[in-house]
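A single chain, nothing else alongside it, follows as structure tokens in the form predicted alone.
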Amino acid sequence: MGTAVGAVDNKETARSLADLNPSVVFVLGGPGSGKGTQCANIVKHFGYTHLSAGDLLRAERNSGSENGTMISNMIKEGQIVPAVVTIKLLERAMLESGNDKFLIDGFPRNEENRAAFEDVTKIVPSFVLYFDCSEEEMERRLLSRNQGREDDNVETIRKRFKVFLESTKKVLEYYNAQGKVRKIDAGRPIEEVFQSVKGIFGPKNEKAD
């Protein structure tokens, strides 16, 4: 019999993650909000490991593994990859990193992702770092960065922004009710945004040079 999608030794994974007792920060922001740049700064200054759910799925899809083939086939058929598959990839990356502090970028994308993550991993995030940026500013950045590439025209950008807002709204509401959303005005220059980020993570967490 083939291995089920995302199958890992659940007991082993759960026990190992429980032993790790990791600090997890979810990082959310629309396309062009600059969260990738800020995640790189947080890694450098505060010693977190940056995990992108999208990058992990792409890497697995391209790996030639049985899981990767299944993921690739699902995407080709227009199916949504189940949340548990992404979560298992995140778990594996966390365990392999040797770290206990993680930025999980672009996840959870919706309420189903959020509920599944907490259910499967038994981990509750420390907080959600939300990069709030206007649609106009994100449009300007993406068009400038990509020099108007076909796949980043205004219509596509607006569609991506709308999907982001609709899918993450309930996630932000859920964590906001728990006082766990740290909203950053991401429409400012990179250095100004990072000063706000540093204020959230605090000097006690900063890496010594």
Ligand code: ADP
Second form
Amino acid sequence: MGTAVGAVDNKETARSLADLNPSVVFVLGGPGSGKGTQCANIVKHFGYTHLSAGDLLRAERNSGSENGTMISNMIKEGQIVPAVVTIKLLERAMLESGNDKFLIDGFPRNEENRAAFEDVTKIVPSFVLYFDCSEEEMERRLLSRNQGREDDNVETIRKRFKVFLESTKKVLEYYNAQGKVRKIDAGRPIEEVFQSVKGIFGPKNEKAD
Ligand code: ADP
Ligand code: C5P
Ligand code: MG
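Starting from the form predicted alone shown above, please give the structure in the form predicted in complex with adenosine-5'-diphosphate.
Starting with the chain above, the whole complex follows.
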């Protein structure tokens, strides 16, 4: 497989990631629950690097990679891309970031994502931030997001909701059984949601301005 400039092969990636021993928070929630919006705030206040699995997949699709057509078709249908592809992108982004604290947003989306990530990276998340929001509110937000995304249309949005209910909820149940889920009412205004987020990351970890 062709590799991008600066990319490292699999073995080397695994070795370096083990050396890095990163701290990882998974950020989950339905489409439009505000994951990306809140992650931007967390980055500013707490010094994490934000990695959105969806953003990484869209960039990979746009780069003309050999997986581009497959990724594009999956996104159009709201389906989940095979873990091997997404994990490679996440590993590369972690190593290239120069940081060791990550918000991994929109991943793991299903059991295959979760098990493969654990298997390949050996990374166990510190906790899972879960933005809980009604479908009505999420649909309203997605339809006015205006980022030109081809999956922000009613038909695909409904498919994405279904995938969230059928697949991502299982991942939340898995981590809930380990006491790792921090659930936040994400149906409120952005600032109010962030106040709750701050309570979870803790005032002692906040960066000085
Ligand atoms: P996600 O990454 O979970 O899909 P985004 O952060 O992209 O969600 O948010 C989806 C849309 O909703 C964006 O246009 C964003 O500006 C808006 N948004 C995010 N959080 C809120 C909120 N708490 N209240 C109202 N609108 C919001
Ligand atoms: O998180 P975001 O809304 O940006 O994801 C957009 C799409 O990217 C998803 O609907 C899915 O098709 C794809 N995706 C994926 N695997 C992930 C995250 C996103 O296949 N872990
Ligand atoms: Mg997002």
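In this text, all values refer to a predicted model and were calculated from it rather than measured experimentally. Positions refer to the first chain, counted from 1. The term rigid core refers to the most C-alpha atoms you can superpose between the two forms while keeping them within 1.5 Å.
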So, does E111 move by 2 Å or more at the CA between these two forms, with the core held fixed?
no
Indicate whether K159 shows a C-alpha shift of 2 Å or more between these two forms, with the rigid core used for the fit.
yes
Threshold 2 Å Cα movement between these two forms at S65, rigid core reference
yes
